[in-house]
Amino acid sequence: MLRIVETKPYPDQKPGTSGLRKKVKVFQQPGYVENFVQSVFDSLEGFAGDTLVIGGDGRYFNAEAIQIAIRLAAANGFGRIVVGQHGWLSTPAVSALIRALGAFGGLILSASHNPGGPDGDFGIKYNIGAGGPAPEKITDAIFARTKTITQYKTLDAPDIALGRLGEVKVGAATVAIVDPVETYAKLMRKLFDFEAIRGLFASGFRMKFDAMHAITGPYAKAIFEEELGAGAGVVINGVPLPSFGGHHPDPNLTYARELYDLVMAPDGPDFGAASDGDGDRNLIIGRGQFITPSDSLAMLAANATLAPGYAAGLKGIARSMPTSAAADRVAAKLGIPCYETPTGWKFFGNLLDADMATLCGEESFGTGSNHIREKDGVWAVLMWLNILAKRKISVADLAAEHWRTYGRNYYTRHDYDEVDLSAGNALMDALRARLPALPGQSLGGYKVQAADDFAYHDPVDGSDSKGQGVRVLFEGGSRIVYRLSGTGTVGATIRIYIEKYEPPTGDLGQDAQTALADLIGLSRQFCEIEKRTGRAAPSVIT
């Protein structure tokens, strides 16, 4: 039975392209999920009788929020609601399902790489019919609605059994509980040479994949261990847990240190990989060789035609502004464009939809292609495996060969987490004030070629994005970038990106932190990080 519930707005339910993210306890407030989901539906048009996909990463409160969303979707007129078994769907799998089913859109219940558990984080994101995150015109409309909402529509209906495959009726809507892996795996088979990858594993190639007790465990077990024959035990931490086993499900060198140490050992496996809470990020390590996300994008682009799905070549490459310029050098050799965009997958989505780019990536461990409209952790691992199988080469040798061809962009990111927001804003304002005087100056022995607050004109929709991060660009290809990020739920994060280009004839085998030591020191001194924030060292180094 339809029930209309009177409600009042909650403060600050503002979604970004990553959706609405708050602490679990915030989402557990009576009516909080209902208000936000109803505001999403109130901001959409033309979905009566259409299909909505719903899934999440299995974090704490995932199942409860999905039950609420199902009742609201049925009450608001969706005709078919497709939900992953147990409520599980990786973010890439939601995008794949939306596109495969021709669905109107989807709800993703996740806070991505943020911690889970009763005291952890939760989030809800709406993806459009193309499979990607809602554009600003929709998220702005959702936020406006959250400030004026007075009622939500729901059904007096019991919870459904999320673990049981099949279809049930909720009101007039049909709810289909589907295998969360099936559609996604089918797409991967079209893109990659599974027979070649099976041969790689049959040859004795050893791999470890850390699912971090997050959503990619079922995908990795089904695809790597079973279908590709990597064997049982390849996937570690493979069971999704509400608190991610008490760990931080972010596949970087801090939170995936156990995997890093394992693969970097002389007798370690040939290849190591990991993914994050909702499955859209990836970590790539070869025996003795960590591959930065920036280098990974460049190396995948240089070898992409070895995979069947990309045999015809690439239309272009897109990278976020903080990502190193390594991909630019590959694009130049291939004779294709390389687009530098603000951080946020929606900018890539525009280029992909317009068929202007094929591969895209962010330095924050996210890589993807035109197969869906999200970054995709398992996809990136499969692309690497396909290339290694075809090239019959180790990760370390492939990296060395790449750098001998293109030179090396030494690169690191230093994060200062949970900084007071006012202190972070003051730091960025002080940097912006210094920009006009910088060109031509020498800083720490590096001559400034240009300095700006990055702005982007979208070649597809004509929109302009300003204030995307302070860049100090030095002659010879080195640079320092400063950004204030709000992807967490407490305070803000100051991210400092340091990059130094070494041409093919230079020393290409140094440790990145060693090679960048002078620029790292300069980056801290220039922005007065300790003076302004009280932080003497970063929280995370990648």
Ligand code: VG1
Second form
Amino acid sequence: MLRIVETKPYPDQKPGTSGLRKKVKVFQQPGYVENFVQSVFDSLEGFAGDTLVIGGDGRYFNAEAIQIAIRLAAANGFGRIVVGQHGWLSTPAVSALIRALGAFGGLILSASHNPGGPDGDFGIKYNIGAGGPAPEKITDAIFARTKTITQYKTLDAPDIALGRLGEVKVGAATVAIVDPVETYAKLMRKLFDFEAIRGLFASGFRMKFDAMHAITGPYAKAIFEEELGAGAGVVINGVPLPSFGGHHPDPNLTYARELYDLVMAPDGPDFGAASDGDGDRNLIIGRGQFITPSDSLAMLAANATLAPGYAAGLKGIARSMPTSAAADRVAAKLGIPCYETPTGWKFFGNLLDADMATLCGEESFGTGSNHIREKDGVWAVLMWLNILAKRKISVADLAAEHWRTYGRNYYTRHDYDEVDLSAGNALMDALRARLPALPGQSLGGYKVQAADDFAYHDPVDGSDSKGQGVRVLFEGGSRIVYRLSGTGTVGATIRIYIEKYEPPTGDLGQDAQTALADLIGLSRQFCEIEKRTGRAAPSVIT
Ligand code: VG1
Ligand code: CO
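Follow the form predicted alone with the form predicted together with the ligand, if you could.
Next comes the full complex, and the chain you just saw is listed first.
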């Protein structure tokens, strides 16, 4: 039975770079999920009878939110609702399913790498028919709608059994519960040389994959352990848990320390990898050698044709602005364009749709390609394995060879979490005010070549995005970038990105924090971090 429920808007349901992200307790308020999901549907047109994909990363409140979303989708006229078993779908798997089914769009229930549990975070994101995050035009419309909404449409229908594969009716809609891995794994088989990777494992290559008790456990077990013969025990923390075992499911050197220590040990495995809450991020570590995400993008691009899905070569590379310029050097050598976009995967969508870029990456442990419209953690691991299987070389040797060819972009990101919001904004305002006077000045021995607040003109749809982060570019390819996070849920998170270019003839084997020490000091002093925020040191260094 269709039911129309009167409701009052909640303030601040603004979807950011990765959808709407708030504390679980905020989402648990009566009508909160309904308001947002109805606002999404109210901002879309022409979906009557069409297909909607729904899935999440298994975090606390996932199942409850999915039941609500299913009822609203059915009441609003979707004809077919495809849901991952147990409510599970990784973000890349949602993207793959939307595309494979030709669905109208999808809802992803996740707060990605943010912690879960009753006191953790939750999130909802809408993805369009191309498989990627909704562009700003749609997220702006959704936000506008959340402020004026007066009612939502739902059904009087019981919860459905999310664990049971098969189809059930909810109102007039058919709900199909599907295996979360199947469609995704099929796509991976098309892109990569599974035979060669099987051979790699058969030859004694050892790997550890840390699923961080988040969504990639089932994917990694099915693909790495079973299909590729890596063997049982390769996947650690492989069971998705609502609170991610109390951990922060963020695959970086701070939160994936267990894996890092394992792989850096002298008798450690050849290769270590991890993914985040919703499976779109990746961490790559070879024995004795961590690969920064920026370097990973460059190295994958330089070797991409070894994977069958990319044998024809790359059309272009795209990276987010704060991502290091390592990929630019590969693009230049390949004679293809390299696009610099604002932070967030949604900016890559147009370039991929227009076939202007094939590989994309962000410094925040996100790498992906035109196979879907999200970054993809398991894909990145397979791409590395495919390349290592073909090159028959260690990660450390591949990295050393890469830097000898292109030079090395030493890189680090320093995050200051949960800073007072007005202090964060004031810091950025003060930086912006100083920009015009910077070019030509010498800061700590570095000569400023250019300085701006990054703006992006989308070459495909002509849209403009302004205020995307303060860049101070130095002569010789070094730079400091400042921006505020759009995904934090408490106060402001200030991100400082520091990069220094070392040419092929320079010292390529340094520790990044050491190589960057003078620029790190300069980055703090220049924005007066301690005076303005009371913080002498960052909360997280990656
Ligand atoms: C962060 C990263 C950004 C990434 C975004 C979503 O955003 O810096 O590169 O696209 O998270 O990642 P911000 O605004 O906090 O810096 V995830 O794994 O949510 O989907
Ligand atoms: Co994520």
